[in-house]
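Given next, in structure tokens, is a single chain: the form predicted alone.
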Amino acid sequence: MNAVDITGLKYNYADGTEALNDINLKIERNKKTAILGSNGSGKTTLIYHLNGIFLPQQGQVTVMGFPLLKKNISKIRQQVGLLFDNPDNQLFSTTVFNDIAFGPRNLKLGEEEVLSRTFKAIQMVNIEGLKDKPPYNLSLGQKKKVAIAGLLAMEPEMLVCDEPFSGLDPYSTCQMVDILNDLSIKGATLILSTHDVNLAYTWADQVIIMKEGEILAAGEVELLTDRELMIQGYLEVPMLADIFEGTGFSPRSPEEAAGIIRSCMPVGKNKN
């Protein structure tokens, strides 16, 4: 079973403007999935329809096997996490320890069940050190993490992140990308919005390419290095895809790349 089946998905504003049209699509459970788009791509519209913020106008949305009606949004929710893009947006509460708890509490869970979840959720992200201090205080990276840390305490079988990466300086990225690797290691489904198509060509499993509410392209990585599609979706190849393009090489890492390189470099001789 799919994490993810949308049949016939159309969308539109209330002041008429065409969000999604037409979108037809499979996500795999346990997998990194990037959608990536140009602003107003229709990104954000579609990811808010996998835990029932925004229900279908016309189409079909199956969420983890159960149909996307307003009486399964709450069965959704307990199995679907979503990060938004503004993190202040989600927490509220006077600690970043009560906004941790406050899902779990939110599921009517025993206090020790509540406790353990919120402790665990807040060592997985490494911020025992902010869990009595006021979340509006936060830098934006910090923010960040402690929703995740919230998302986490409900024990979600997929995550969904809203441009997880956008404003973070370049050490807090590599941070939230080794917590969601972390999470798709222990078989999480992961599903991420982005404009960073360098780090969607090194993390994602499976990429979704859109463009004015529709879908341009579905599949793998590779679909990146595909100059003619990317210059329609209004993105630029991977860097790295750039630099080895004809090479016959077709690293995903900085580590690779440094090792192909290596490779490649003459053997110099040992000086007496």
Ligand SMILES: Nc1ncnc2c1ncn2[C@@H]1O[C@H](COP(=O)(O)OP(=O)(O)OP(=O)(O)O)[C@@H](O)[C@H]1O
Contents of the next structure:
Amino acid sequence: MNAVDITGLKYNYADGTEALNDINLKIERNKKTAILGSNGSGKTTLIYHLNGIFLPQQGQVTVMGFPLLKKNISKIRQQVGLLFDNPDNQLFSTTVFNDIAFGPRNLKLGEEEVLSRTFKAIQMVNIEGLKDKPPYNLSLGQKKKVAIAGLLAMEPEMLVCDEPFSGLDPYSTCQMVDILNDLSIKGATLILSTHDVNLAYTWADQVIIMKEGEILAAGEVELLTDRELMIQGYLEVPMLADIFEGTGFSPRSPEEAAGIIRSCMPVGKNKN
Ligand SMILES: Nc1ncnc2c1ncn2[C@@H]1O[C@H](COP(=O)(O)OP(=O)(O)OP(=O)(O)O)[C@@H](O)[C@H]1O
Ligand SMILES: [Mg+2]
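Taking the form predicted alone as the starting point, write out the structure of the form predicted in complex with the ligand.
Whole complex next, starting from this chain.
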């Protein structure tokens, strides 16, 4: 069973903007999928259809086996966590701790389990120092971390993140990538939107490229090395693919690239 099956999805906003037009898409379970596309291409609108913020106006969406209908939304939300682009949309408690505990409490878990999940999530995201603060006083990056901790505490089978790295410093971005990879190793399905083609190339198994409310291409991450396609999607070829083009090597991470470069260096003859 796929994590997501979409056929013929259309979505128009109230002012008549055609945000999604005939989307047909399958997203596999237990994979890491990156959605790319220029501003206004429809990424957020599509993501809102993955846990029932929006219901299909036309077409069908199935998430984790459940048709996206009003009656299935709570079942879908128990399995699918959504990180909003703007964390202010999901933080509302008086303290960071209570915000993170809100989800598990809402699942009617015992208080011991709620506390254990909350502390674990706080530790994973490394925000122990923020736990007693009101979320609205935090910086953008800190709010994002609190929002992701709240989702982690729900232990979702599928996590959908709208631009999770925007506003994060480089160290926190690495930390976020590690958290997502850890969830992936544990079997979660991960879907994120990003403008960072380099990060998507290193991180993703699958990519979806959107343009003007349509899917321009979807498939293996190697799609990002197709220069014509990238130009069509107003994107850029990832730097590593650009540097190694025509060499027969296709490293997907700086570490892999460094290993290739070292292996190609002549070894000094007089080296002891
Ligand atoms: N509330 C709204 N009312 C009317 N039009 C909207 C609304 N929200 C989004 N749109 C329009 O829908 C289209 C798709 O927007 P969407 O936010 O899904 O794009 P996006 O790919 O997420 O862009 P970005 O990279 O800037 O986040 C755009 O043309 C946008 O202007
Ligand atoms: Mg968006």
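Positions refer to the first chain, counted from 1. Everything quoted here is computed from the prediction, not taken from an experiment. If you superpose the two forms and keep the largest set of C-alpha atoms that fall within 1.5 Å, you have the rigid core.
*Verify the C-alpha shift of residue 175 between the two forms: is it 2 Å or more after superposing the core?*
After core superposition, the displacement of the residue 175 C-alpha between the two forms stays below 2 Å, so no.
*2 Å or more on the CA of residue 98 between the two forms, with the rigid core superposed, yes or no?*
It does not, since the residue 98 C-alpha is displaced less than 2 Å between the two forms after the core fit.
*Does residue 142 show a Cα shift reaching 2 Å between the two forms after rigid-core superposition?*
Shift at residue 142: 2 Å or more after core fit.
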